[in-house]
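Only one chain comes next, encoded as structure tokens, the form predicted alone.
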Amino acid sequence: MIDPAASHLANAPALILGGGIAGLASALALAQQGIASHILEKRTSYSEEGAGIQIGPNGTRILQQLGVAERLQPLVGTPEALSVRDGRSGAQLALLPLGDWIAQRHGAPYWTAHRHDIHTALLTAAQADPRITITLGDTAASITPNDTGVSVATTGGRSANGFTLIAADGIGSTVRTSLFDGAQPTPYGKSAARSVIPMDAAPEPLRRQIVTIWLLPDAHVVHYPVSGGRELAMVVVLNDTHLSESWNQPVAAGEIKQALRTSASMLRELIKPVHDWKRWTLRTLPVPAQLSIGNIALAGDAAHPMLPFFAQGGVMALEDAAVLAATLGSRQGPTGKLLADYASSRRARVARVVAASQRNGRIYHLGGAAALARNAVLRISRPQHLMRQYDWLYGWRAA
């Protein structure tokens, strides 16, 4: 039964700000609830976001659902396994079943793809939806709650009025700072650098479909097929106090050569003829006690950014998408209530994965003794029973 107190969704949109991975994934997911949604995106053009991205099987999945799983399939990479290596010897220390295993488990594939593939599929069909409305160059100046929704005044000077606000703009989200806790990203300590190159100018024994971490005292090394395994996106972590508001800061080749001189010959060889890195600073912040006030929620890097060291940033993005528009589309209860449920359901699997993509980041960096401890554990440790492991992070459904 549909209570009068949620009817208004048939006559008002819901409003999202920005338009990446969670703003668009969260329109269409509410367009498959029937719900109409107008995204600002502050940006006036849209641009390659980062270099690779990796989408568990419960990310696949509700790329699957949102129908634009068919679209990227040419664009992405199947990798067959995932092969820890130690970053000064060469070693391989363990080789973790992807590819058939982990779909056959989880009822999804494990796939690596271009940032930029994933959002141009989800932008195309988001625009192909008559029941989404998206402005670029324009994004909330002043929000104001009310009996039916929220009202948004905006930088460009529209008004938009809808029966939910969703934001979805990103860590250093203004909605989350100005109506929420009010936390400021802390910088990590560490800075990521990503590039990309064609498979065949890797080292031959690289050209692989298969992700490799590379683990080195307080820095690693991630590199895995895109482009439908034509070629080879590459992230490089380090101990780094630069500091930049850029996702696309340059960095010499040089500077990357330095910070990696002792590594593994074969890891040398690899970065040796990338001359385009960019950099950003990695940043931190807690999940907030809440995920939602009355009718305004937080999705994405919003509500819970994520340090790259778990694959799961865009993935909970994905998740949040899912859970939001099933919650709003149950339309059982006031709007307020829908998203104080949302958000309760939302919380604790965010705030574990944080934990979780944090404590990789201390296992991954290492030194002497304890690298040592590590290594041996990764050697004698049965692969499925390693990725058996995380059957609780992968095999997640939203219903």
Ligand SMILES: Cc1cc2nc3c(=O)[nH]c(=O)nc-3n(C[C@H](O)[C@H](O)[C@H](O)COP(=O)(O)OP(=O)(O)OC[C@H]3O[C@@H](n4cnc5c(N)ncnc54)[C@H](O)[C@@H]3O)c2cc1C
The other form holds:
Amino acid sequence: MIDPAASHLANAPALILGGGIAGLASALALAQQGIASHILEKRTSYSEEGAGIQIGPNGTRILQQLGVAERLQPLVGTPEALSVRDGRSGAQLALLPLGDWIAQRHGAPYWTAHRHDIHTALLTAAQADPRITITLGDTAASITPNDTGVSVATTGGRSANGFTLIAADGIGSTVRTSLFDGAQPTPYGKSAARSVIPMDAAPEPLRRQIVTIWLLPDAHVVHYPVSGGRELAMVVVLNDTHLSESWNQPVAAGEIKQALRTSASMLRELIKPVHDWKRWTLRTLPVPAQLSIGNIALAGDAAHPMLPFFAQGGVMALEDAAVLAATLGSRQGPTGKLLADYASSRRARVARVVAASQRNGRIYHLGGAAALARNAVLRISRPQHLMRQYDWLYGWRAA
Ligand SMILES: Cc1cc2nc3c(=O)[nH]c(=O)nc-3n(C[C@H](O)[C@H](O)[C@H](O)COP(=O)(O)OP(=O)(O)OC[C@H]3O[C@@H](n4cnc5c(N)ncnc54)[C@H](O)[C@@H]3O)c2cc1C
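Switch over from the form predicted alone to the form predicted together with the ligand, please.
Once more the chain from above appears, this time first in line as the rest of the complex follows.
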């Protein structure tokens, strides 16, 4: 049944707060449903967006549906495998299949990319779509729900009206803190330092199209190809009590070298030439009990910031966008009910992914006898069997 209350879909746009992966993907997915949107983004220009990002088949499938995969294809890495190594000895503990194996299993590839390339592809597609308006330098100052939707006043004195507000304003979401449960993410006691180097600056054995994870007590290092395989993105996760609000706080190279001084020689070789590390403080937040209230819904990190140990935060933002658009696009009832449907279909899944990310972090950072036991299990497990345990994650499709 098409509810007459949903007829305002034709008259006012969806307001989207935030033009990150969640906001841009939501706008593109809504446009495919014939729904116009207005993205209000507080930044005045877009600059480099972090370093690397891994996108599992559950995310690349959505990039294909949004029509941006072709543009991205020459820019991404398509790793053949995931190599898990003991960070002290350097020994390979497991080599898990990605490449053709995962693409055939889940009908979409596993990509590794520069975050900037993903963001630019989404932004370029959104800018080319007449149903999407993007205004930069627009920070929400107040949000007022009303009978037909939501109105947003910006700090610059402008106002915008929409039939709904999708809060895609990131981990520090002011919508979540002011209108939802008010919870603030808490520091996890670790940070992620990131950098990108030319592939040929890496030690020769590491110049491969694979994802590599080095496991150490209380730390791990991940690296993978980006920029069509010409560069290598690295992330070093360490115990760290510094608090940074930005993605891009510089870290002295000596600090990273010192932290990894007892690691395998090949890993020390890899980080030796790197001088431009940027730090991101890791924070956690339980998934809020409500992901929508009335005509307002949370999406992406605003809804469920997660630790990066499962490489799924950005992918969950893509999934949110796909589900939001399909639900609103069904026009099967008033907006508030459709957003409640979206929230109930997302909550259990994102909570599972948040929990799996935390569990992965604990396993990665084991030390002593527990690390030896973990390594023994990895060595004797059949690689395809290990990967099949993630069918629930990578095989996901919007209903
Ligand atoms: C070290 C690290 C590694 C990661 N690796 C991966 C990975 O491999 N795979 C993966 O899928 N994910 C990964 N992630 C997670 C992923 O980066 C995030 O989940 C994703 O970028 C979230 O996108 P978003 O659009 O929800 O939020 P954001 O990217 O934070 O975008 C929010 C936007 O809202 C804007 N904004 C904020 N407040 C306002 C306001 N009041 N008014 C207007 N605009 C506002 C901001 O300027 C910003 O542009 C990683 C994260 C980290 C920290």
